[in-house]
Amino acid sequence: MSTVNDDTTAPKSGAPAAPTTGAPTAPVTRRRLLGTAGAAGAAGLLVGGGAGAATAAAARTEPTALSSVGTGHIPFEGARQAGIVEPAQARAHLVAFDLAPGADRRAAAGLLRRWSDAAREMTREGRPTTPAAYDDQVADDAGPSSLTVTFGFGRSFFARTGLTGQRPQALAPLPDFPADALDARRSNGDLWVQIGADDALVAFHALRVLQKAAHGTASVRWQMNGFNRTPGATARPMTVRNLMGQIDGTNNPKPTDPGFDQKVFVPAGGSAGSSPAWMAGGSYAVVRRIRMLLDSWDHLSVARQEKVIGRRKSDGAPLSGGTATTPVNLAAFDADNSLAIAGDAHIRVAAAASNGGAAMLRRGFSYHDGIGSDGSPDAGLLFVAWQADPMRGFVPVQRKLDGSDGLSRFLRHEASGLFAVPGGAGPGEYVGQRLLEG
């Protein structure tokens, strides 16, 4: 259930000079802000505690040049889609669409082109945030804010578009897991979109643009909204905590690890017997809505919580010793000759060594959808796992977790989906073009 989200360095702070009373103020536009961002650098405007209430109020209403958060730019174009290996952003929308009745392969190609063109413009550095045809001005004056938009195809998409011959074997339905409590209305879908940004309005704007561009061709099947810690919220970059308070994602695979690409991405030319050539450079996303039973979890002592996870809650270090980045020693024993990492501890059961080397890149978001009818929080993890083949990545690990993980008593899997996410688009191309025009 881990994620891979590391915070970025906190912006430097400095107090601005107080504005001159009555001085004219030039209108602030997004282009002007982008132009001044370089001069402003990563500096933010913070008001010191002794500045006085009047000065604080004035500073809050004065326009602030784009900080490092706003200027964050992740290109849309490339051999691989953005939103897979990049650190997960502060805000996210995960959305599944179903094609409208009668929408065929040609209609789907038109939709993917509109979506790709819109994403290309919204993520472009120093350009207007949206094509004029879809402009609602929600994100006016904001920078790209590390916006990424990632597109994928569900299993049902191929039958609806007459492309069953191109459907990857790796996109087979996920098996039923005994502890699942899945809501079919919030699972699967013809198309899947992952939107991430470090600004909530930028993320919402991207969602609205794509939804309007889909009008008449596809409609929303389900939507889930997530969040992570905002960049700069901690004194130094560090792995985030989940809603159980645990540092989560320490052992996530890194792009610099040997064999990372082979575990996460489909190789050039496709994968024999699993993925066709149009999936080269792509990946498979398993999406799970995992509710955390926080009221039950919070009744445990910290020591018991640490035993369930296998890590110290304070700093994320494994109970086998060391720091958060120390490799877990599954063979370590305590002074009383008991296993330092309990037999049903989450990090033991989820370890690649316990699953025949199966691995996946986890890139999730927390969610909180209010209080349920039973008075408990409807909150947890929007789990997104990336792998070259889910039958060799997610499935064996989840089978092991479902039957042996002590943490499973405090979790409920409520929705699920599996999507084929093709490689990226080059200049003038759209995502999925090799499939839809091949």
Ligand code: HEM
The other form holds:
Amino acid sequence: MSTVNDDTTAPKSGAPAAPTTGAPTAPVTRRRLLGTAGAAGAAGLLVGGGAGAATAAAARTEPTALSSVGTGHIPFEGARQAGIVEPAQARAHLVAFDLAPGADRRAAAGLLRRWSDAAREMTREGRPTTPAAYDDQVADDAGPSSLTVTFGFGRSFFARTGLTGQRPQALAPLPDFPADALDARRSNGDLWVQIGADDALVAFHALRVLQKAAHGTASVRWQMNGFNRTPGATARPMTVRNLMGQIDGTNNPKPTDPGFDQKVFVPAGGSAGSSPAWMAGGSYAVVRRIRMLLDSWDHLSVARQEKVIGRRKSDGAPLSGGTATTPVNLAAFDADNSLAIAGDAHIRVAAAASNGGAAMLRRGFSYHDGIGSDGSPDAGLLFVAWQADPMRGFVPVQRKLDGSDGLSRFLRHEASGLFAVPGGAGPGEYVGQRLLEG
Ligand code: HEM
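Having seen the form predicted on its own, I'd like the form predicted in complex with protoporphyrin IX containing FE now, please.
Expanding to the full complex; the earlier chain stays at the top.
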């Protein structure tokens, strides 16, 4: 699942919403241009930059220059943290940490300072650097490779640090969904870090540096490793496929959509009741490890698989007609008078229209951890959904999916977390400073 939207007509939902986000900046290679703005948006930029329509058309069809991957740069500093609206990278580590016994608010503040400083260095444009105390030279020779490091707080963090009065109401525990099969040891946690990069060594290096910087203050509670398609692997930028083979991310909200910011980010000053002021510019991440029961899924015919989702497998077009970017028509009927998008099709049950407008930005990563104890692939989706309030995003949609989604027969939710991801850090600041020093 990705925020990257399809193809030549739609701007990618991963494109930065505003200059205040961690928008990729120079060097603006063709890959980054296409990879973040979407082909249509990129075409517009090229034309606006003085190049002709022919150049734009050529840019749309030319494959990515592989040498550009390392140069991708997404600034760490900004009013919002990076790693939310940008296209999901090729590699990811999702890691939860628990504070060490006795680590208090002051210790937590020191940790967030060390982590932010290290992330700032490692994401530096051109030649990134690493605080010498933590370096292992694993990322030597590589550029920043679109590295992002995103920090969040779990519910348990607030009691551990004496900050219960600052805990957002929106961080209430997620409800129990009847079909959940959650492993508590791989769920929740005091702190959450999302690392994404288009290079595996750069991602690993960032993880090791943050682990070393946490030494004595916090230790890893769980770690999940994910991946997406590598930039440049397709002839043109495309929405990614998940491990069921579906094009996934097509109907994500786009930063250019009216109301996008209100859906995804907490407004300035916080939001009435559910989010305190220190969360301004932040978002809530719901993280679910969703195992795909691939052996059962693979037994279905492609036609059946398409009915389960409501979109064609080949190109992601909705079964109500048109192309991938054609709006879904939930009221359309087939010639035999049956609903074109079945009553239990995933895109019908998950649609905002079926859930009182509930929406979220899905930005996940596939995972594959070998063969499970049941003899089938331990593989699926590290689902990460971003929203201004989980009660108006993930929760109502998952409630509906849990009971009536045809896809749920082929899934198992194995781990879950909800994290408050504060706004970004400015120069000299660290992420979470407004909470920890407020
Ligand atoms: C492994 C689990 C899942 C798979 C394989 C999956 C796959 C898909 C696919 C292929 C689409 C259609 C393309 C697109 O618009 O992205 C889709 C749409 C969507 N999914 Fe999922 N999904 C999964 C889990 C979830 C969960 C847990 C939620 C939320 C609780 C969710 C919410 C949505 C939404 C909101 C849409 C857009 C529906 C619309 O067209 O308006 N999905 N998903």
